[in-house]
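Next up: a single chain in C-alpha cells, the form predicted on its own.
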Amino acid sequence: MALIRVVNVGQEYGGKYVLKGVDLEIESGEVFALIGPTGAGKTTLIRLLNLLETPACGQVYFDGVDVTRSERQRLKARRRMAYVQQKPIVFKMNVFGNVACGLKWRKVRKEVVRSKVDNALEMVGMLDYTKRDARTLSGGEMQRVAIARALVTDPEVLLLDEPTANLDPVSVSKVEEVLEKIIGQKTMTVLMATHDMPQGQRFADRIGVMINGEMTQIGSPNEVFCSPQNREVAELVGVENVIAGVITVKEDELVTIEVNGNSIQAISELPLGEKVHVLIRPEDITFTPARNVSSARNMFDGEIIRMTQVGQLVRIEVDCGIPLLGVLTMVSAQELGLTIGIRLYASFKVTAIHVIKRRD
C-alpha cells in the first residue's frame, strides 16, 4: 500500500484550475521528484500533500486513511511530515532556537531537545552556528537551518519545495551534500519539487513531470529523460532535436521515417503511416569531417550554420536538410577545425532515437 496516494486531485484559485486530474502514488522510503517549469503546479501539489490546503476536488490518502477533509485526520498526518519551503523562514532568535522550536511546541524535554538539535545541525554542517542570529545568515545557510528544523522532529515524510532555488553555486553544492546524506540514510520518504533537471535525475527513484497543472509523465529518471512520452516533456528534459516525420517503411520494429525528403531509421512499434516525432539528444550525435565507416545507420552531410560556446562545450547547429543540434567539447571542436560554413557529417545510431506519436 502506498504511503501517499492522490486520486483525481484538482485545485483552483479565483475560478481558474491550476491542478487538473492529478493521480499519484508514493511508496514509503521512496525519493520522488516533481519536475516542471515555473508555474506548472509543483508547489500547489506539495502544499496539498502537506495538507496545508484542501483540494477543490479529488481525494488525498495518507497511510491508507482519507485525509482530504477531516481536520482530525489531517492534523495526525501532518505531525508525521515536515515541509521546507523555497524561501526559508527564520525566526527572531538564534540558530539553536530556530531549529528547536518544533520540539518545544511538542513539549519535548530540554535534554532531548539539546541532543536532537545538535544532531540535526551536525547533519547539515551548521553545528558551529548554534548561537548565531539566524537573520544574519546567508541564503544557503538559512536553507540548511530550515532543513535541520524539519529533520529534528524525525518526520516520516520530508517535503522540499525547490530547495536550491535562487542560491549561488557554492550554496547549492552544500545543500545538495545535505540532501545526499538524508537520502543515503533511507529513514524517510522524500518528495522534492525542482526545476533543476540534473538534481531531480540524480536524487530521485522516480520522477513526475508536471506541465500546465497536469501530471504528464511518471517514471524512473532513465524513462523520463531517455523516453519522454510527448514533445513537451522531451523539450523540458533537454531533447533539443524534435523532428516531425512519417513512418514510410516498417520491417518488424525497424522503421524508416521520412523527414522533408530525407530518411531516418529508428526502432519503433508504431504502425506504417503514423505521423511521429523523432527525438535525438544533442550528445548522441557524432560529427566527423569525412564519411567514416560507422555502425550508425543514420549519416547526413551538412553545413554548420551556427556555433555557440557554453563553458567548455560548443553547441553546433548543422543544416543537413534536417536541422540537427549537437554538442562537442571545446577541444574536439578545435581539433576538427570547426567554423560556420564548414561541411561535415553528422551520424547517430537507431538506438539513440526515441520515436513518439505526433499529436498534431
The other form holds:
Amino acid sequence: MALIRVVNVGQEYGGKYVLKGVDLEIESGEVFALIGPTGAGKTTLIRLLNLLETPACGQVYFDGVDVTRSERQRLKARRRMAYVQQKPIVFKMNVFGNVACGLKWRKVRKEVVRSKVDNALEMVGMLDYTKRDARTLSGGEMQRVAIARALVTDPEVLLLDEPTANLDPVSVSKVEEVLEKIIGQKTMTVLMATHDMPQGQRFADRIGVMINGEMTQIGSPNEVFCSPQNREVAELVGVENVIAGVITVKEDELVTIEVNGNSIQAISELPLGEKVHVLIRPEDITFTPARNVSSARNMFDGEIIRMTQVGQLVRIEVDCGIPLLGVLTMVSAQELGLTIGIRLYASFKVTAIHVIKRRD
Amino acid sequence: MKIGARNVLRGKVKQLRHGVVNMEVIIEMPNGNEIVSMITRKSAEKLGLAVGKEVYAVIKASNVMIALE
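Requested next: the structure of the form predicted together with the partner chain (the form predicted on its own having been shown above).
Let's see the whole complex now, leading with the same chain.
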C-alpha cells in the first residue's frame, strides 16, 4: 500500500485551476522528485500533501486513511510530516531555539530536546552555530537550519520545496550534501520539488514531471530523461533538438522520418505515416570535418551558424537543412578548428534518437 | 581519424550478437578489456563487420560515466 496516494486532485485559486487531475502514489521510503517550470503547480501539490490546503476536488490518502477533509485525520497525518519551504523562515532567536521550537511545542523534555537538536544540527553541518542569531545567517545557512528544524521531529515524510532555489553554488553544494546524507540514511520518505533537473535525476528514485498544473509523466530518472513522453517534457529535461517529421518508411522497427526533404533513421514502434517529433540530445551528436565511415546511420553536412562556450564545452548550431544543436569539448572544437561559417558533418546513432507522436 | 570525440579506441571485433533490428558488437581492446556497442544490423552489414575485423570504438567525453567501487 502506498504511504501517500493522491486521486484526481485539483486545486483552484480565484476560479483558475492551478492543479488538474493529479494522480500520484508514493511508497514508504521512496525519494520522489517533482520537476517542472516555475508556476507548474509543484508548490501547490506539496502544500496539499502537507495538508496545509484542502483540494478543490479529488482525494488525498495518507497511510491508507482519507485525509482530504477530516480535520482530526489531517492533524494526525500532518504530525508525521515535515515541510521545508522554498524561502526558509527563521524566528527571532538563536539557531538552537529555531531548531528546538517544534519539540518545545510538543512539550518534549529538555534533555531530549538538547540531544535531538544537536543531532539535527550535526546532520546539517551547523553544530557550531547554536548560539548565533538565526537572522544573521546566509540564505544557505538558513535553509540548513530549516532542514534541521524539520528533521528534529523525526518525520516519516520530508517535503522539500525547491530547497536550493536562489542559493549561490557553494550553498547549493552544501545543502545537496545534507540531502544526500538524509536520503542515504533511508529512514524517511522524501518528496522534493525542484526545477534543477540534475538534482532530481541525482536524488530521486522516481520523478514526476509537472507542466501547467498537470502531472505529465511519472517514471524513473532514466525513463524521464531518456524517453520523455511529449515535446514539453523533452524540452524541460534538456532534449534541445526537437524536430518535426513524418514516418515514411518502416522496416521492422527501423523507420525513416522525412524532415524538410531530409531523412532521419530511427527506431520506433509508431506506424507508417505517423506525424512525429524526433528528439536528440546535443551530447549525442558527433562532428567530423569530412564524411567518415561509421556505424552512425544519420550523417548530415551543414554550416556552423553559432558557437557558444559553456564552461569546458562548446555548443554548436549547424544548419543542415535540419537545424541541429550539438555539444563537444573545447579541446575537440580546437582540434577540429571549428569556427562559424565552416562546413562539417554531424552524425548521430539511431539508438540516440527518441521518437514521439506529434500532437499538432 | 579526425572527429569531435575525445576517445577513439582501436580494437578487434570479438563477438557479434544479432537482434531483430540491432546488433550487439563486442570489441576487444589490445589489453583484453572489452567495449560493447549497440548498432543497427544495417550498419553492421554496411561496415562489413565480422569477428576479427579491426575497428575503432568512438566515445564522446560527455558520454563517459565515472564510477568508484
